[in-house]
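The form predicted alone is given below as one chain in structure tokens.
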Amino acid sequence: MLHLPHETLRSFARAIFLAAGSEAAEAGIIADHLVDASLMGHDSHGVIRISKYVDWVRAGLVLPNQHAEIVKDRGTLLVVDGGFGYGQVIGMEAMELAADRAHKHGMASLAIRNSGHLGRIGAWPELLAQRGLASVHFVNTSGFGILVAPHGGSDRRLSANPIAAGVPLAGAPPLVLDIATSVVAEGKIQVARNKGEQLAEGLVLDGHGQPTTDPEAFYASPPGAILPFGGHKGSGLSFFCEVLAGSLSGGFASNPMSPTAGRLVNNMLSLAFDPDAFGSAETFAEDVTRLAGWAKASPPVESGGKVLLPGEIEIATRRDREINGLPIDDETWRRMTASAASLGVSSPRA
């Protein structure tokens, strides 16, 4: 395992997105978004997805230098294509449009639909909270990113359908809940799969329906397939980000016979509030400050334990690894060097 500066990382990505075809600024920004992903301890968004995304350039599934384009306009309500572009671009610019228009009417709906892999979706509310603002944020993959199957079932029907929601604090950084309706994110997966590492139980099904703790096996053939976390509650919340993000935008629910279904592509359904159209937002953030006051305060069921909010490890994960680096496990590291010698991009010392 290896322990690289984070702003090694940010060099290096980069260096190889800007040799695989992007603007500086877009190769800023993806390399900048992975590289605080995996600061947080998301390493299934993190710069694991470095050689994956060269190698969706590379087939044409993923379209450099794109941009969001509005596709309808109803004032509080917008419609976003993303081209197949990068999600990280994508994203910022649809958040930015989300942003004004919520301070301008009190709330605002945005529907991304086309966009590439969107990346860590807490980054969105993250964004959404600097600018004052609270929201609420629903996935789905129309695409080949079907890994789940339905409460009940064996087989993959679904996508991990993450949600996300934010909300500012005085003084403090955003409360941020970022989850996939998934019991566990593919990408996890795919990490506990390089570092040779077994799963836990009641995380996956190998291709033939059953419980299994081997990564391997999820992606032998036939496929695994992902659980849905909480059984039908979780199922029937990843049934309606599909309905929400995917019907609604008119980027389709996962589904082999949509017209997307052979590349990745993420739609996401936004809705962004400012606390001063519904009331005060100095109300707002002290009430939302007591709220969580008052839920830290309940006794840790263990000697020694934490009451923890949404986001708080991922700021504790954070400052730890800015100061003692990033973990890479050796087969990323190798996947990424590679991509980068393929773009005559040279590798930093580990």
Given for the second form:
Amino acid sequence: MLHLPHETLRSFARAIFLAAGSEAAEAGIIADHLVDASLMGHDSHGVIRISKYVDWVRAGLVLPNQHAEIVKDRGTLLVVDGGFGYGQVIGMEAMELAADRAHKHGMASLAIRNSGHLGRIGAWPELLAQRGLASVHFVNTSGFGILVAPHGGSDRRLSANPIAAGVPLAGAPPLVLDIATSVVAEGKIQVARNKGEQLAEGLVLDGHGQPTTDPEAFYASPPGAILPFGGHKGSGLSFFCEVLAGSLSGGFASNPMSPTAGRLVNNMLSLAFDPDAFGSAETFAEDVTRLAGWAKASPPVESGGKVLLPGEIEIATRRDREINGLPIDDETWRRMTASAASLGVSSPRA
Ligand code: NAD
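For comparison with the form predicted alone, provide the form predicted together with ligand NAD.
Okay, now the whole complex, with that chain kicking things off.
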């Protein structure tokens, strides 16, 4: 396992995306998003994705230098088409639009369709919280990310369909919930595979619908499926991610026969709220701060344990990794440096 300073990885990733055809601003946005995801402990959505993104660009599945295009505008309601561009850019531009509308009207509902991978979804409520807004986001994948068995089923029918929500706090980092509705994100199976580790029990089924802990069984032929979290509850939430993010946006729900089935397409429905428009931003902030303190004060069930609020673990991981570097397994580093070499980009010394 290597440990590299995040600044080194930022400039390395930027150089790779620049060489893969992105303009400088775009290359920086993608690099920062992926490095930040790794810094916050979401390795599955961090720099491990670099080589895959390069492969997708080469295959024409992601198109560099696209921008969020407004296709419907009803004031509080916007529909944006991502043109199969990098989700990091489409998501950022769309959130700026949502923030402007929410400040103007008190709330905004923004649907993104046909975006490339939107990465760590927690990045989007964070961005809105920086603008003083509370938000909730539902995401689906209408392209080739169909990986999850519905509760009671045995094969891939739904995608990992994350849900994220965030709220600004006065004088403190925002609280951000950021969860896949699958019991584990696919990238975490990939991380285990790269490390040659077994998975925990209860996460995946093999290609014959039987429980397994072997990550290779998930990628075998026939392929395995990930289980939804919380049985019928996670399965139901995942179903409504398909409906709200996919069907409503016009990006479509999971469908192996869809015209976009060959590429990873993320769709997202974002709802942003200006607390000041509902009442008083000050009272709202006070009440959320009180709630946070109240929940945290619950006596830990285990001695030495503590209650963590949504987003707290990411902040702690970020602090640690900013000091001690980003851990990168050998296989991820090998793939990243091979992608860089294929683009004529030299790798930093590990
Ligand atoms: P996870 O299981 O690590 O859960 C993360 C959430 O749980 C965070 O809000 C975190 O603060 C909170 N949390 C973690 N430990 C906690 C504890 N002990 N107490 C209280 N709260 C705690 O995340 P995941 O479901 O594996 O998702 C990983 C990443 O994958 C996310 O960033 C998600 O957005 C991303 N994802 C993206 C896509 C996509 O299509 N773009 C699909 C699936 C997942």
